[in-house]
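Take a look at this single chain in structure tokens; it is the form predicted on its own.
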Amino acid sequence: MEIVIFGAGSLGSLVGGLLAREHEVTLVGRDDHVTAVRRNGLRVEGALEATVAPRATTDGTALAADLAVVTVKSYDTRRAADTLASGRFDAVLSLQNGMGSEAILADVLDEPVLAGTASYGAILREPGVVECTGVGDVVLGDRCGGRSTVADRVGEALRSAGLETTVSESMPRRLWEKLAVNAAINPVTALTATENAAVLEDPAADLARGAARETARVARAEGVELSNREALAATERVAEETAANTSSMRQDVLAERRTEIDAINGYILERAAERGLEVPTNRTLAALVRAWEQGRNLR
């Protein structure tokens, strides 16, 4: 299968590198990373290892492939969608943090848009080198739920390259569960300069649990069956499995980049306001991260 990875940062490079073991992959990324991949290939280190030679480009316009995997930051989704619209794909899969990106892609693109989550840990150590900091899985499916032959085909392509992949008929619930996990772990670890394990112990645990419970309550108001117990269990499970990992939001803070707070805790705030719900923990976490961004002229 011909696959375009649109947004070859940490996760995009890891997923693209693993897919390139079996498929024809094109990475769309920043100039220094693209130059290094063109010169020496892409090296995957850590929990998984591989050296591959995917195509690489900084220009994502007018590309054609069987599949486009979108891994850009959530705030870049609109721009990515406009660029992808200049090309031709059989399907588009979003593997992005937060919520709302799939809807943006679907508004712009004619191709079927699949929703997905990825729990693989990844850090781009240097141009041309990505470290897998933890083996996870990819869950994908129709963004509105239900059976999808397109999702089945994409899932099989990912599995054939060795990625742990599940095709789900209940992606709305899966997305909200992942949102609860992200809302609990990302801002807490970013603000406290800690690894994911920090949310398993007090005082951070109480804060993380509050964010997860609030997210589940908003999900139910949106018509998605996600109990507080399920949201808390998912958060604890992910924190345990990725205990030594550096969350994506903490990576952004360390690099002094804009975070994805708007698509995570900010998204929860927006949906809660529409439903007349109070989410004080998510409100506080969002305000603190946004204040950090504003202080560094990132907003």
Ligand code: PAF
The other form holds:
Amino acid sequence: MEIVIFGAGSLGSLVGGLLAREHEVTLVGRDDHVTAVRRNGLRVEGALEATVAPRATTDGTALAADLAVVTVKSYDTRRAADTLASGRFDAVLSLQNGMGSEAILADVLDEPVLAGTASYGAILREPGVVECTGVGDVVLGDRCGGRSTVADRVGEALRSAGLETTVSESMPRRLWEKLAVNAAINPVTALTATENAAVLEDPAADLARGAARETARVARAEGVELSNREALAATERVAEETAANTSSMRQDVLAERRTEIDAINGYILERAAERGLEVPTNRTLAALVRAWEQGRNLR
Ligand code: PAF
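Can you swap the form predicted on its own for the form predicted in complex with the named molecule?
Next comes the full complex, this chain leading.
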């Protein structure tokens, strides 16, 4: 299968590198990374290892492929959608953190847009080198739920390249579950300068559990069946699987980049306000990260 990875940062490079073991992959990324991949290939190291030679470009316009996997930051989704609209794909799969990206992509693109979550830990160590810091899984399917033959085909392509993949008929629930995981792990590790394992131990565990529980409550108010127990279990499982990982939000803070707080805890705040629910842990975490961004003129 021909696959474009739109947004070859940490996760995009890991997923692209693993897919390139089986498929014809094109990475769309930043100049220094693209130059290194063109020169020496892409090295995947850590929990999974591979050296592959995908195509790489900084120009994402007018590309054609069977599948486009979108891995840009949530706040770049609209721009990514506009660029992807100049190309031709059979399907588009979002593997982004946070909520709302699939809807933006589907608004702009004619192609079927699948929702997906990825819980692999990944860090772009240097241009051309990505480290897998935790073997997680990919869950994908129709963004509104239900059976999808496109999702079955894409799921098979990912599986054939060795990615742990589940095709789900209940993506809305899966997206809320992943939102709970990100709401619990990402701001806590970013604000406390810790790796994901920190949320397994008190005092950070208490904070993370609070964020996950509140997320499950908002999900249920939205008509999505996600129990507190399931949200907590998913958070614990991902934190264990990616214990050594530097979460993407912590990576953003370390690089002094804007974070995905608006699409994660910020999204929970918005949905909670509409339903008249209090989410004090998410409110505090979002305020702290937003204050950090504001202090650096990143907002
Ligand atoms: O955003 C992240 O860092 C990742 O989604 C995850 C799975 C929490 C691993 O760190």
